[in-house]
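Only one chain is shown below, in structure tokens, and it's the form predicted alone.
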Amino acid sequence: MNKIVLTATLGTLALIGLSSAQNNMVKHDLKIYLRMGNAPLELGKTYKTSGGMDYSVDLLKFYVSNVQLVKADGSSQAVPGLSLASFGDTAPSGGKLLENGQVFNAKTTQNETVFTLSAPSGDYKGIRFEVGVPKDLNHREASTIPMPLGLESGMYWAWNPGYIFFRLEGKTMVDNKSQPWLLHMGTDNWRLNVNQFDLATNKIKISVDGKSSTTINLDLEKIFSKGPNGAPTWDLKQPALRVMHGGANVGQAYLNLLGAWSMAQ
């Protein structure tokens, strides 16, 4: 009789912790400023290379999975969800979701949410994610699988397995004409990841409180850092500069974009 009595009381408390645990998970928004160096992205404005070719960006697509949120200990607090964010592009927001699966269709280019994340409250020492869609995800048939995935997000590539990550879209001039320049960076191989925590000093501090937001900026002025091949500045008039689905240019924007996040002060 004590032990069924035991046994009961324990497994009340055991009930009780869960529930407070579950009570104690709260929204958090990761957000995202789009910059041209230290200004702001304005979608569709002529901009200059550092070689001096104008250039302008009209859409960008990404998704952002396995999203983390970094503890004092350097252990990470897990994050499940997927998220499709569209600047200058609307995907379908409405009808069935992937579990767990977010769409945001950004209506600016500053302070735009990319994703919602559910965590324990607290303070974290920063947070780390990918730009990609998980490996068991990404190689699914498109037809049948929802949003943010499937054929209607427009990140999937009916000629290569699996899908975009990252796609970003705009023109540039070229023997005075308009010619558009996309780079499109996806498979396995290119998945992103972006670290922003510091566990040595408190310069990046988060709160996950219900009520405040992280905000991180993206300077897609950095993809034309430096050129393929040691080359100091990307050459759009170059074909294969400017259409860019694979190989060592995509490496080479890769490598660009991985310097290109920081925390918004």
The other form holds:
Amino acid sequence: MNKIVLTATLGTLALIGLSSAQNNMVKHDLKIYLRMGNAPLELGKTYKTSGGMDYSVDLLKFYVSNVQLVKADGSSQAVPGLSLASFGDTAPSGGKLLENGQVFNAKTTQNETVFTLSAPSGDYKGIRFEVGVPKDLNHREASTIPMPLGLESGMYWAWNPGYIFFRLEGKTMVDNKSQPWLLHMGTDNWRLNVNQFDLATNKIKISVDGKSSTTINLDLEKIFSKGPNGAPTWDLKQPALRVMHGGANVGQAYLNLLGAWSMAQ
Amino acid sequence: MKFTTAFTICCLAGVVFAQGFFPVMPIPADNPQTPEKIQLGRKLFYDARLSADNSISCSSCHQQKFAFTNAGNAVSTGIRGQKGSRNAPTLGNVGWRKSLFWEGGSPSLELQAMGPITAHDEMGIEPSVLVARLKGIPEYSKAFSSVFTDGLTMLNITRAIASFERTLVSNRSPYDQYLAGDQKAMSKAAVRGMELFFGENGDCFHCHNGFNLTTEALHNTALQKTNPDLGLARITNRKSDEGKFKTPTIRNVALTAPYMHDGSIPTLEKVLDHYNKGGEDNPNADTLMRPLGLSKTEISDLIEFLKALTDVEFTRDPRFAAPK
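Which structure goes with the form predicted together with the partner chain, now that we have seen the form predicted alone?
To see the whole picture, the full complex is given below, headed by that same chain.
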């Protein structure tokens, strides 16, 4: 009797040992290329909207959460964590962090890590994530919660208890005067889903092996690809389209932004 | 009318009641008031170094002379000459408000202060930049270390400012003196106006009630036919919440023109015209908004009452002024 139990136990232990050897948890960076159409984005450089208006991008900050690696059978491997990525601003990164919290201050706009995932090694068919803060974290007491949330994140939205999920700011010229423009997207309705996976073909392959990383393009030109209410361009002359803190126009920017992500080769 | 009588009797009868008229101010357990912290907050409130280009302080838009509103401006001007879209509310008795901002989205003075500091069209500074800047100013780094065990942090900046704001109590108006038993403190016209205000004819008390003359509730008072500023709906995304704003206190209202969340009504006379007319034809208009049929005299009595809510001492109290 004892022998059988012992053998069974040893067998189980061996199996556990085997499976964890096959599926080691390894780290894998999700990186980003910020683009303006086909060119790398340069912060502070003047670009033109499709309507011909000059504008620059000076700052981009966003949260990444609810990351999932997509397995060959279509199921997903959830990866815990919430990160804040900043381009053009330096958020405090040295202090206490939220459990699985991450803070990245990018030095350039190219190939910068925005999330480090920890997942069982293996080949995956793609990745999904959300740009935003999970509902469960979005409304906690902001004065005491550590980074990447809290008051020092630069993302706390005082008029609304919650965070800006995606914060993009720059300048534009209105009547020959430089004016700031900004898009602050947030509230639980505007959590953005990014899906980059392909089960049918083998176009996307993510090898989580402790050596490689995954890079995604974010084409900021797309944000102004279509104006609200069917307008063909985004008119930054209009104050309501220049300064957006939530509201209906953010809805159009959100739709435009959904199409701004792609896998980098 | 019943209400008016009851109200008047208890007020006339009760000096004792009047002393207890203002409730105890709620102070957050993690931010107790201390004299040193209040002084630090006062300094910060008046310091333009809290803005990106060192040009704007809290006091630029909240000026003591105007009961901490913006000197007759409908909307405020922040850094680099940028105009906002809303009227700066008074900070008198702000420590008692249940929620902050016109749509009431902010739960505490500490968290509210993050709004103007970071808003690009107000003070426009990143928290990381502000903390680094103040750490470079010896008097601030010293003061923060002595007031807070964890020294100079964004949270502690907001805590000090909030502590100062909680001292901004306005309770010395003729109306307060009248409630305390001094029957000569208000003119006869103002007393008649008070009765209208607290009676069904004027009907103001349904929303402007209690020691701070607000129920804190949000309403759409039909300022326009449409609701260009979404108000509460900005938070809830509900159509029926469009154009709903927090009922303001109307203490010191004679000093705080122009009026309403957008500063669209220039005078108290015009405010009364608006209420007397029942407002515009707005889909979300509060049911209380209806033609009141007030006569000219009744309107001027009501205005006399509103003027009796002015606390001149509040506007020149040296404890609230810029530190020397």
